[in-house]
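Read the single chain below, which is given as structure tokens and is the form predicted alone.
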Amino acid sequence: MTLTPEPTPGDTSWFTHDRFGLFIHWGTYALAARHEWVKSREQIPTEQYMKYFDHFDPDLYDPEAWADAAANAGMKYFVITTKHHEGFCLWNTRLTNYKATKTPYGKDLLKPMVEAFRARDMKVGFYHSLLDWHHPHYTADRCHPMRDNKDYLKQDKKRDLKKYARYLHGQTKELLTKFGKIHIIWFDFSLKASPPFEAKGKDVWQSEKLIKMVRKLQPDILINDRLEIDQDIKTPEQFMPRGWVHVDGKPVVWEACHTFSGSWGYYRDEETWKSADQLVKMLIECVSKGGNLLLNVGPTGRGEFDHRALDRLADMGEWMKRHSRSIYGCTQAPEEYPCPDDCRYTYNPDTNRLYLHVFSWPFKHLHLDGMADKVEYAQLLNDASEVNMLRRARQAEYGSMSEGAPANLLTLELPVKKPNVTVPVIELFLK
């Protein structure tokens, strides 16, 4: 039996079916390429902060490039910042000139990209944050580039953050009725109490009356849980959960959001970049455990995905372009399916399917205990090429092979030489 995760105010079913998304953090930081914390890790004020904004000037900026590099991926749907914690916005919003059409590049950003990935049938979502060190009203914190500086500190009795929850709400009303339909909106994120600093949380961001308008504007749309209030994702970041996650004893519907390298904006002297083989080994251990993978690209300041990026991309296409049975649409396996050692299993509850993925490519032969009366046929997944099983009476032939083996044991009987591929798959069908 599958675990199934309680109805939540938005629709998932399209979220847990397509398990791979794209998700992008782009902004004037982009220029400074030292990560998208920049302003506040070396609290720069925003008087020196602007010859980012003053310079921004994405030529190379080609949406449909971005769009074709996800899709070939085997992504679908993405997550784009339209503000990051810097302030500055992606689209020609009313309510602020700290905007793309006020940079030299002049031009919004944010319409073509929804376009150019709504055209290849992708799902599209906006990551907006509640923190913003540009906004005049938006008092310190933890986090704020000025949380050191007196004079900033002084000023903060002068700000209201009531006005600045008018603007986030106004924002958000944008977003959602610009746009045409939007799948995801990701508000990013809530802060505890850090003394001096109060919490900003569900009573500053006014989260009820935001999700209420929200719902209002979009009614099947999928809420994150960074407002203090939970809706339909949880969002482990950076991390991989142990399990399938729970809250209150009960499965949710979860995603993991993952960087490339160390960095979520474009960090030009990063080093730590992961392998295709772990990122595609991400990706499945986000669904045998039933939730999805949000992987980030920060583009550079020319508008153009990193280099690296592009080859790992291109690399998870390779393998999704014959492996993308054993993700979409696919779940957590039954408890009555144990695990080999070094493989994942994810499960198609549709077509009943078991997928199990070879981590560590063992020699010749792979035991599944208890399913030797459970599966019909067996193959490899890259070329549909049968992977013979053989049941108890077979296994005596290999002497002490079968010696105080289940009853039930299964064996597959593997070639020598691992498929040419990043993680074999060997899909089981069930009877």
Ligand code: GLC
Contents of the next structure:
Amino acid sequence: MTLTPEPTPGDTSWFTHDRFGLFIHWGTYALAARHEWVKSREQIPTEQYMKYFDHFDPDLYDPEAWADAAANAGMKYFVITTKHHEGFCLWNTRLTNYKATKTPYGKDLLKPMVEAFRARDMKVGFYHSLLDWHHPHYTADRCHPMRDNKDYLKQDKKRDLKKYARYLHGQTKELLTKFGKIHIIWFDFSLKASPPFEAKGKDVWQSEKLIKMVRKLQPDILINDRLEIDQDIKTPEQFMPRGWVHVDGKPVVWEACHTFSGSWGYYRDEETWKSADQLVKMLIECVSKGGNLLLNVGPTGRGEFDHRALDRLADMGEWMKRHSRSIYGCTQAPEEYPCPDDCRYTYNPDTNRLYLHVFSWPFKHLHLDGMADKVEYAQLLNDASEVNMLRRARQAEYGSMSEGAPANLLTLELPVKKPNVTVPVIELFLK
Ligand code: GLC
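Having displayed the form predicted alone, please output the structure of the form predicted together with alpha-D-glucopyranose.
Next comes the full complex, and the chain you just saw is listed first.
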């Protein structure tokens, strides 16, 4: 039995097949180059923060190159920050001048991006911030850059969050009507009350009404869970769930989002970059628990992907080129196949194949409990070389190795040398 989440209002069929997407966080904070929350972290007033807007000129921006990097890595969809918390908009919105077309760059950044990714058959997702540290009617809260500024706080009485909600709905409408079919809208995020600040959640965002509009404009779209009303996708952030994500005891569609390093926006001096080996394993780990991985790049102020991100994307692509069969269309393996130590299973229910990902290459033998009568053929996925299967009779030749072994133990005979790939995968054709 494989786990199957209950249907949601949107179309999750492509999503649970494709498994691997690119997150992009891009805004004027790329110029500060020290986290996309820099305005809040350093409590920078808007007048001062505008220097990043005034100097925003990503002259090397080449969305074709971005889309190539993502497609070559094996990613099947992308989610771009149309607006992050700073409030800056990548597209030529009619509702504010705080947008790409008014910077020195002077052009819409979103449209060519959507077209480039779409041309490579990738699905299009929009991240849209619910927080907005630029909008004049957006009140202070514990995350707001002006949370300690008495003058700003005094003015809050005159601010009208209903006006902000109108702006939010208006921009969402633009995003869902001017760019063709949109597959995901990824709102971020809701805030609990934190005295003296009130909560900002479904009442302030008018989430119900917003969701209704979104569904009317893009009926198949997937909506995430951060409007304070769960919709199609749960979004664990920067941690690896211990198992398939459940809500109220039921398995749900989920997507972990992760950075390459410790920041979403471009951060020049941040050094906690994950290795390609770690990243490939994170992707496998997600799929082995029935989830997706959305992996984030923060492009630079010149408009390029950081070389550290490009290197890792290329390495992941090398692995995906030969192993994507263990990712696309795959999910958590049924419980009846217990996974050996240091390994992860994924399973393709359509082809009835099990994929054994070997995280730590053992010496010569891998023992699979209860599998002797279940596997018809086994091969290494990277080169389709047969993996010898030792059943009961042959196991005896290894003497004590098989003593006390369960009757239906299957032993795989592996080459002594680990195959020359990041994570070797053994494809098991089930009977
Ligand atoms: C958080 C952060 C943010 C990032 C997001 C991605 O909510 O506020 O900077 O965009 O998570 O999941």
